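One chain comes next, on its own, written out as structure tokens in the form predicted alone.
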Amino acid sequence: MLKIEGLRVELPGFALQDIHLEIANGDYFVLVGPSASGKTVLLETIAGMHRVSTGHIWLDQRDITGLEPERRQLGMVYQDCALFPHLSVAENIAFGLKVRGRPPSDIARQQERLVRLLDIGPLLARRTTRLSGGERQKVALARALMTDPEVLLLDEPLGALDPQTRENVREEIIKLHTELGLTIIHVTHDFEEAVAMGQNIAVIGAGAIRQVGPADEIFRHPDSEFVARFTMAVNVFPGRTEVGPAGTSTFVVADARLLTRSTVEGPCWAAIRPDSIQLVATSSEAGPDNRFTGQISRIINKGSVVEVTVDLPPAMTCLLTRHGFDQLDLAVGRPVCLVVPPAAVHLFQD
């Protein structure tokens, strides 16, 4: 287990503040947050690149807080790969064990295993300057894994890749995690990437951890306005909750009253994911869901999906498939009905 207790790191103009994290052995853990939130600083601190002001970093009950990077038994891959341009692919991969003075037979055996696992045999004689982005990332992964790290640290490993290459490398990393049973800490600013890859996620902002938990839990149940907006809940409103007869709960915002299944009372926030809202042409149907009639104020075509904003008030945004959008024949200014299931109205007190 990697355990971080009360960590504070002070840099010019920025600080990590009171970081507490526990990452289980074999976990695929994602640190996600906006630019300049501190996620790479935290990753580099785990790797030993920044001095810790207060707190401790433990790796399997071993205090590594003050150890040099090379003594921490960690591997790291940066977004730009940081491969040595004057060395061949084979020499890059072997570098870590070579500088440690390992016998050539050990180096060859470990290299053969990783080359086979990552399917990069045809690349071994090439210079790294003649590799594609995806090939460079595979070589960087092989180099980081050569030393048998206890934890693999990935800093935006997919950030510089085109969409198809990104998907291929994503699958390779997941395969590595599954086959090697390796603990991985992955940094990204892309929440969709975090949900797709991470078993557990920590959302970081302004140098502080904002929420930690399973990927789907954070996606569906953000516990602050910051996390709700960062995770693209889109519909995030301040309001209040009124408790009615038989324990019914209603969230009130602007002119809208939404039935919920929450137990939160008083002033609070609501987060409603756009994919949880249904848009229909008429409000005549009865049912237990929240139903509102409003006017379409904005339509954004995103290719396979279409984002439609309806002014009630407040303005609410829903997400339709392209097929569903075409079937409804929607246009700006047209009146429509929004259907919001009570279970989709997630309430929290920030």
Given for the second form:
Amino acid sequence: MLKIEGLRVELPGFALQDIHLEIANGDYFVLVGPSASGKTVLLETIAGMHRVSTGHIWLDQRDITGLEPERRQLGMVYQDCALFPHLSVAENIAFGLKVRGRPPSDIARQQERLVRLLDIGPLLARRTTRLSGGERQKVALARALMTDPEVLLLDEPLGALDPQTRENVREEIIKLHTELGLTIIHVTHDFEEAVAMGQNIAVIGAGAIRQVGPADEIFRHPDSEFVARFTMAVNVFPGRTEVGPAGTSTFVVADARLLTRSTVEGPCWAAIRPDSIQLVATSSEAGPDNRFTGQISRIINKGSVVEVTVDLPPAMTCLLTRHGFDQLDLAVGRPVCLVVPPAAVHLFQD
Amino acid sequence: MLKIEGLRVELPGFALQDIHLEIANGDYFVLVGPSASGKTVLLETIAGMHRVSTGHIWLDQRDITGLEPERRQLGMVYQDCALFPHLSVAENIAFGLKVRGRPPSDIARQQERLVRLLDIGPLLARRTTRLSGGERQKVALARALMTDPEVLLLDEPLGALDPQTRENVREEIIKLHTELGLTIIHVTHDFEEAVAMGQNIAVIGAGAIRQVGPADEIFRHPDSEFVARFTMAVNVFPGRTEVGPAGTSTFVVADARLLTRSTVEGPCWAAIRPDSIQLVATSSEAGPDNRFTGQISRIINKGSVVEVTVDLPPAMTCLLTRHGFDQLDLAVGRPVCLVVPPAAVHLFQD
Amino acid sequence: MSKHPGSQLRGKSRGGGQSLNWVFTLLGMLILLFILVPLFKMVFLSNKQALGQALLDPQTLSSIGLTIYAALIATAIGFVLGVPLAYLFARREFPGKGILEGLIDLPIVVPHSAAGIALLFVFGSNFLVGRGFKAVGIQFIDSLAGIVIAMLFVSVPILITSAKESFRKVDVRLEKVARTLGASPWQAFARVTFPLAWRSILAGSLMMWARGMSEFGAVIILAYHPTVAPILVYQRFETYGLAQAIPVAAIMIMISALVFIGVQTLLRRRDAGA
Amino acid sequence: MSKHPGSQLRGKSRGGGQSLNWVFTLLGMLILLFILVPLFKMVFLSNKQALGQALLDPQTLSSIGLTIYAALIATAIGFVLGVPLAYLFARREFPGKGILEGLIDLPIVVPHSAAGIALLFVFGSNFLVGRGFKAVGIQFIDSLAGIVIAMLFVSVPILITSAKESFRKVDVRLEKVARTLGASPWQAFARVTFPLAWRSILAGSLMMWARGMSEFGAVIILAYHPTVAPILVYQRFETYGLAQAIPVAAIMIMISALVFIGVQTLLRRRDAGA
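Next up, the form predicted in complex with its partner chain. The previous block was the form predicted alone.
What follows is the whole complex; the chain from before opens it.
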């Protein structure tokens, strides 16, 4: 287990503050946050590249806070791979064992294993400048894995790739995680990527951890406005809760009263994901079970999906697949009916 | 109208080849393509920054092929805005009229108008280094609009912005387009952005135009494998068409036979967008009307939407909203049924 | 590429195994001391009284004045002719550019006395160019003009290189945008490129000026008289010995150091984004 | 930032209004000619016969040999002491770093004769350091050692600056990755950073060597004898006149030019990514 306690790292013009994290062995852990939020600094601190002001980093009971990077047994892969440009692919991969003085036969055996696992045999003799983006990533992964690291640190591993290659490398990484039983810490600014890959997620903002938990929990139950907006909940409203008869809860915002299963009381926030709101033809009436009618104020066509905003008020946005959208024949100004499942109205206090 | 005829531009290690385009006045035209495909070079060539080897560029009957950039009456906005760092926001905006030697009163009047339109009054006295990403874009737009350009050229205007700001600037640009009746040529690598904003789209790849047409046409009816893949049609298969009795067409690929409304004959490609494929519980049988059963081989959770791949074969991927996915209780290995509307099977010859 | 704060490796602050830092620091200190001790000793430990006397000596003063003046003229010429060339190097492509960019630096490594000889071989009054100048009344031997061309020759590469680098640092798209906004090439240069590069160009000019003042070998060949300060130092040393040479040398080192502080301040402000 | 091919403004090829290009080209040509004509004339138009004779003259040959040898020693010392300092400047943060980085360049602008005086003021046998060296048998006046320290003083900033820049160009994350892969700081330096920077460092060393060979003012103060080539040029000029000085000067210019071509080739290959 990798355990971080009360970590503080001070850099010129930036600080990581009071970081607490526990990452179980074998976890796929994603650190996600906007740019300059400190995710890469945290990753580099785990790798031993920044001086720790206060706090500790433990790796399986071992305090590694002050340990040199070369003694931590961690593998690091940067976004643009940081392959050694003066070495061939094979030499890049062998680097970690060569500096350890391992005999060539050991190196060859280990290399053989990774070459098979990552299917990079044809690349070995090439210069690193002759590799495509996806090939670079695979070589960087192989290089990091040569030394059998306990934890693999990935800094935006998909960031520099085009969409097709991204899918490919994504699967490759997940395969490595499953087959080798690796602990992976993956840094990204892309929440979609975090949800797609992470078992557990920490959202980081301005040098502090904002929320940690299983991917699904972060996705459905953000506990601050920052996290709700960062996870693209889109419909995030400040309001208050009224407890009705028979223990029902109602969230009140502007003209709308939303039945909810959440139990937060008083002034609070609501987050409603746009994919959980259903849009139906206008024939049906507004009703007590979170049915609202309104006019479409905006349609944003995003290719395979379409965002439709209806001004109730408040303005509420729902997400349809393109096919679903086309079947409904919608246009700006047209009246429609929105249905918000009470279970989809998540309340929290910031 | 901006008209490009047989344009060829040669640069060290790269060439734009045989570009033909017609962009009507008032159009919102998007040039979209992968990185290094030549979109920015084409935009800069329209602006007069590259030497044209052969071909012509016409702007409203006027041949501007050899004209200096300063005489073209075009406005240019780069991705990172390229604001003059030694000038204040107000001086940046005034630049175009100052170099034309316009009197201060003219400049003030024009500036006043744009400040109101873009709501940037509070920014005027600031240094450009003190602006946020969205503010920078607005200032760059105001600067470009000061000289009343006939055509506004936007190079990745949303590329450097975080998701929230992007939405904002996107609306601002669309407002400008509508209110000022501008012709806009917008360059992006993001097909989603192209579809969301463009009335007409040209897909560019490796220095050549691959397909031009209304946004919806490009989206639904790619005419090459390159465009189909670039527009994320995802399900792109090579196969052949068999014409059945009563003039019905069937596309054959691997074990699957897909009824289609397209009329291409013989060897061809099919593109089926993942959002047009419906996934239903497995109770229903496979049938003649493009119903297939198979096991789920992969689930990629992308946050608000989920991609589910079923190996028929071929492997076919469909897109569900997260809410829709959750209600079906799907998992890898579970048998499901896919329904592919014949109208969604688009055939083309590459 | 890294946009994150503090991406540099802060090796020194890590625990053990930092022998590299100690060894490198030790070696580095040796060369630092070798360079700094002589200069500091000249400035702070030379005879203050002799220094005061030197500042009252008319020959010393006029020699220093001449040095400053001649180097200023050389810098002005270098500015007018060199900055445009630097701009072309930074912004245009033409055949042979790489070779010319290299050749322009040659004066830095050519022996200075040989440079003086080469200049004399062209500007001497029995050669074509020299005869031409003589016809309009300019002679280069033992004259201010000779001092100026000697200084210009050895010091202009500094300004050209510095101006070229600073033009390169100005994002070319700023010029492009200026052009689309209606600016002519002249306006784009005058209103955008030059203002953004001027601080480094000024620093380069100061460096050129200081380098011009420092020239000895090329000047002594072309013009032993009138006597510039570096030659005066040599004369005093030859005629009266070290003690007499130190005051003039110390003054010149101080002037160079002052100019140099100006350069460093300019460059630091630029890096701070002011 | 621009990843697209041909993002530079190719102004010259556009239609009218390109007066800026013509004016700048004209001005630039003037300074190019000013620098190149003297050097070319020396190399190509000096008396070939005299040049041949000079190459047979034992005094000339031994003087050139001495110059090459002394500059080589200075460069070797500069390499061992300067490259580590350059690495520290490029990679570590410490208080006063900016000031030290500036001071290291001071020898470039200090008058060379004054630099010679300053060195004498420290290394002369009646001063502390000089006495120390004398005790171990090294004297600096009129000796090889004096020539070497004079050359080292004026030329080492070139190597330090060049090495510093080339270390800076090596992505620091390559070192970081090397460390996570198990490399000690020494291994990361020896296997990653230095190999990636060495081409520019070699170019910087060649420049330092050429600059050392070119030194006249500082050397003449410390060691008139044994006579290095730049001083020989001056002696010949003083004693016999221009015609006798030209051959030696021309040979030295050719040697400088050859070294310089080597430097340029190295730098060009590096830019080509080889």
